[in-house]
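First comes one chain, alone, set out as structure tokens in the form predicted on its own.
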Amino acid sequence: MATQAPVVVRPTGPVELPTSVVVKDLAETLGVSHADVIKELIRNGIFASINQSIDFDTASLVAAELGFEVVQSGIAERASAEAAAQQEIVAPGSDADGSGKPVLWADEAPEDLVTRAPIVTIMGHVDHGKTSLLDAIRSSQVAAGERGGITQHIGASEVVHNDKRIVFLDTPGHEAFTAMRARGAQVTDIAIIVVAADDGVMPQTKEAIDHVRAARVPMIVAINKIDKPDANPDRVKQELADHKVLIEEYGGDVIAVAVSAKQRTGLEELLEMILLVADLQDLKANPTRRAIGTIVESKIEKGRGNVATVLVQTGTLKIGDIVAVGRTSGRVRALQNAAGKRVKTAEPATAVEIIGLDDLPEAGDILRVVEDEKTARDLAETAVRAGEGRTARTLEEISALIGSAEVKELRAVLKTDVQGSLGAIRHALERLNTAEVRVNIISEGAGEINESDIQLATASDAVVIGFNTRPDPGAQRAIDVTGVDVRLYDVIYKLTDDLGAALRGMLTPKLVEQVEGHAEVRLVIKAGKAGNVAGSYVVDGRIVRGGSARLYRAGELIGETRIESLKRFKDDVREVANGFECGIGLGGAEIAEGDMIECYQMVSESA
């Protein structure tokens, strides 16, 4: 006789959720499986394990997707207003439903939505004219006497074409674009890939294309420098086709526009194509709700204090609004637009500088208008906790998710020593695919693993596979910060064995101890309830926050603990290197001057 499945009772009324909740507890509260919760998180571009905490905004978004009405614990009387303002943290254009089309903010009434301006990022190879093209677009608008001309750079620019606004992000390239994605923000609706007609598709062009594809953002190709004597647009089109970018002329769906930033030609057609793609996306927002936006950049200015540029994506931001912004919060004391003018409000798809934050936010942080200062502080504290616990997903973790049917693909960035190896390895990996799971190579190339590869893997929750190649210094620094899983191989069958095992959900981590460094305790600092802090000097290697620790006294092991906090002066830091002083919090361990702290971590054995 078959065992009867247990009856799961789903809540029938509004579900109360706290400011933050563990994924597993959320599933139990809703009466659904943790797999259902994690699937919804992944659909919305949020990756969390069953034991990780998520904030109320994220939890309410997941619950709404699963058909539940949610209120925040203790504040049911303001639930409807808060739900409207705080449910959604995924930006329009972020492909939350996997379709590649922009998504709207949750629970918006159709009658409240209005058409908004498209947000555009320009990318491409160095010296192909990204900055010149944006400058040419700006200056042509000013010369034409149209409103929207820019007199001041605040990280974003606005132009008006045919009485329609277009917002350009002044990012330095695909690195910033992907760094924001890695922080959970995706603000770009359209990407312009600039390719020089006299130079063709270059390595950074290919990288930019890979980053845009991974983000599922529509692209337009601007073939620049057509005024040059050796310009060859047809060669550029063929090279794009070789990289699987088919323009309309070649039977594809990617628009290509020939331009000359130097001679100001083709700009009108480019702007028209941007508006055409925007019309096809049907970009909308609700200007009547509380504002939600994304930080583009931040800085400290003399006489103004903490200044941040926010791109408002939905709702209207007003002077006096209380906001939570990533790990900080504050009250909006002043707003200044891209033309350098003081304004009282900022509607959707508008970039403004704001003054009034308690600390500097980071690019990619989400800004939300909330009801009161306590809510703002709670959200900021939740963001701090979530940020400290956030690490890139390892191959073993992805394998476990595959084993529990929570993901359907293993995303990989593939780098090899020479171009000839790519085809052989790609073919070998394709043979591992099944009807249920597959390897998705989101980027491939020959040469050393670089920082751009690590950024793309971070933003896409991918692993990096290297064959007969290694990370360059910039990539290694990025790996240390992000924790991206990089697998290095020199034999193809070993590579396919590991990835095949991961796809089957059977990969077992091989952990080895790695001693990071030692620090001598020179001063014991009383820190009240938080426990004592060891004022220490790093004598070799490095000390890493979150690492395991052994405490030695006179050469004898007296205990094992964990490095819970690490400071340089008053600043929290991730690590402290040899030859520097620092404050080490050891989670209540009894510390004495002269003790030696050994920092170590358990890491996967390298391939």
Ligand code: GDP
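Numbering follows the first chain given and starts at 1. Fair warning: this is a prediction, and the values are worked out from it, not measured in the lab. Here, rigid core means the biggest group of C-alpha atoms that superpose within 1.5 Å across both forms. Compared with the form predicted in complex with this ligand:
After superposition on the rigid core, the Cα of Ala519 moves by 2 Å or more between the two forms. Once you line up the core between the two forms, the Cα of Ser452 stays within less than 2 Å of where it was. Once the rigid core is used as the reference frame, the Cα position of Ser536 differs between the two forms by 2 Å or more.
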The other form holds:
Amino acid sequence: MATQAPVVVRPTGPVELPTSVVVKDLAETLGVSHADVIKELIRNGIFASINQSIDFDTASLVAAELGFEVVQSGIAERASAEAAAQQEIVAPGSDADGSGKPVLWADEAPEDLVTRAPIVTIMGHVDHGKTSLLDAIRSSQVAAGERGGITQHIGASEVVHNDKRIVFLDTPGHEAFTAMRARGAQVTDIAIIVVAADDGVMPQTKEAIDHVRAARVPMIVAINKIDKPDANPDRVKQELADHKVLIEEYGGDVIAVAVSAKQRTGLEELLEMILLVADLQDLKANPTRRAIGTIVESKIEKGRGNVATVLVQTGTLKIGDIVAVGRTSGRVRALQNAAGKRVKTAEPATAVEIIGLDDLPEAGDILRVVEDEKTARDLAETAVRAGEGRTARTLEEISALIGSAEVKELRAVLKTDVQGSLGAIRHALERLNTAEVRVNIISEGAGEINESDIQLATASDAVVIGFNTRPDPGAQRAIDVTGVDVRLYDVIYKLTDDLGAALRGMLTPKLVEQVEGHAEVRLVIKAGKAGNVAGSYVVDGRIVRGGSARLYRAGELIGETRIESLKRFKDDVREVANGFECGIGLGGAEIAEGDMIECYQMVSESA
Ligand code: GDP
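Structure of the form predicted in complex with this ligand (previous: the form predicted on its own):
Expanding to the full complex; the earlier chain stays at the top.
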């Protein structure tokens, strides 16, 4: 992934910066190297890749440290749209302040807010009756005739109980839930954990509980299949208590309802409890603003093109609205609700199919109505760029955040070979806790590290700790995609040493510059649009493709750039050693015969 880094001249007067700026653009505006900006960010405890956006305050801090005078630009509409969008991204139901409470839309006037329907996801172990329960709830509606018509499958369904709406997401399971959360979307207000009364708490029940807890979403337990002769609801309650889910009879506050999806008993009570929990949450939205929602499903349909179901979370979505959706954008040409009816608008907490998007969005993408097409396209483009740089936080990065007091806990998903070692490791980790910082084990279990562990860690900014175990192939693929930090240990003291250091904020990676070598430009070769190529001779060390570069003319630094391409004769090569000739592409940098190219890389001090 080559990045464009033309040679730039340092600005003289005050630098205008928008409300939000991508790291590499900031470097280019300031005329410094990407590495300088990233180093300064790290010094301030912020880990951003060159493709990520940082806000004005952070950017100006970095700029000031690098010796620039900064002013905020007033004309950067696009930038402010981006910043507003960034703010809004964290708003839908996420606990941006870490309080665990759903955040109301940051800048909404209280008088604009109205109560909205709860959005519910059903989770639990396979075959415990998730699908049956959802079907039973839906068909009870049709039977009761409260809402005529057969519901279409659009990814979410609505039911009405006591004149109040409840929205159910149709994809049960914690996988979809956490995958969305990993992408920054939080749509679920209440999670129903289904446990079969004849089977009890099983591995996926436990996973679902961990995932819901990590998301700080309230849960209701539905003890299903109570019609079965071997149903034992009391045993289920005891097992739940063993997993720290305390239902009311056990002195806790988790509501449990006994149901039978098959005989359709207990459903009314379940719906009642959902409404009760929703009331306590005081869910609000502003129907008068531009809509924001999350994509829950998408498909290409013959004759209709790109069809996506969006769950509107606040605002009202209308036909004709211009929207930015994840990496794509478009104009809403038609809306269709869960009953298959064409509608003109969709209010908060309703699911509607939309057509009119340029491309197919993904589940978990956030939809935003924006002012005009340019803003929509710009936002989609920013999302593409930000996506390239998306990585999970490493233990070092979390440690640095703890060091800068920005973060007070180190979240971990713990996996061990055998159940027996869990307790010992948990206790060893608990001993590291201090009044200020602690290790928060958001999930623990025995066995191989699986995909669910990786997703949970991604969604929760956690690291994964494996003791005498390792990732299975599915997990490995997820690690490759997300970059989640997985630490494997086989002795406890090494594990506690590492995490102890991380907790003290001592694991900060120190990046140091390592000069790789120098090359003298012997000939400037015109190469058209791609910029000129420097026919060079490596005078010492080596030149590395992708490395950073400084350009010197008559001993004076004239610019910072990057080794965009490197060739020996006609072949692309990774590096060229001392004493060889090569063609160096510097991405548009202005080069002249006799210039000296210095190649360097930023490496970890320990490396
Ligand atoms: P899921 O994998 O959690 O979605 O489970 P399903 O809804 O597919 O149900 C798994 C099996 O359990 C099916 O054979 C259902 O018919 C059966 N089942 C679901 N709910 C009940 C129930 O309340 N009572 C009984 N006896 N069987 C049920």
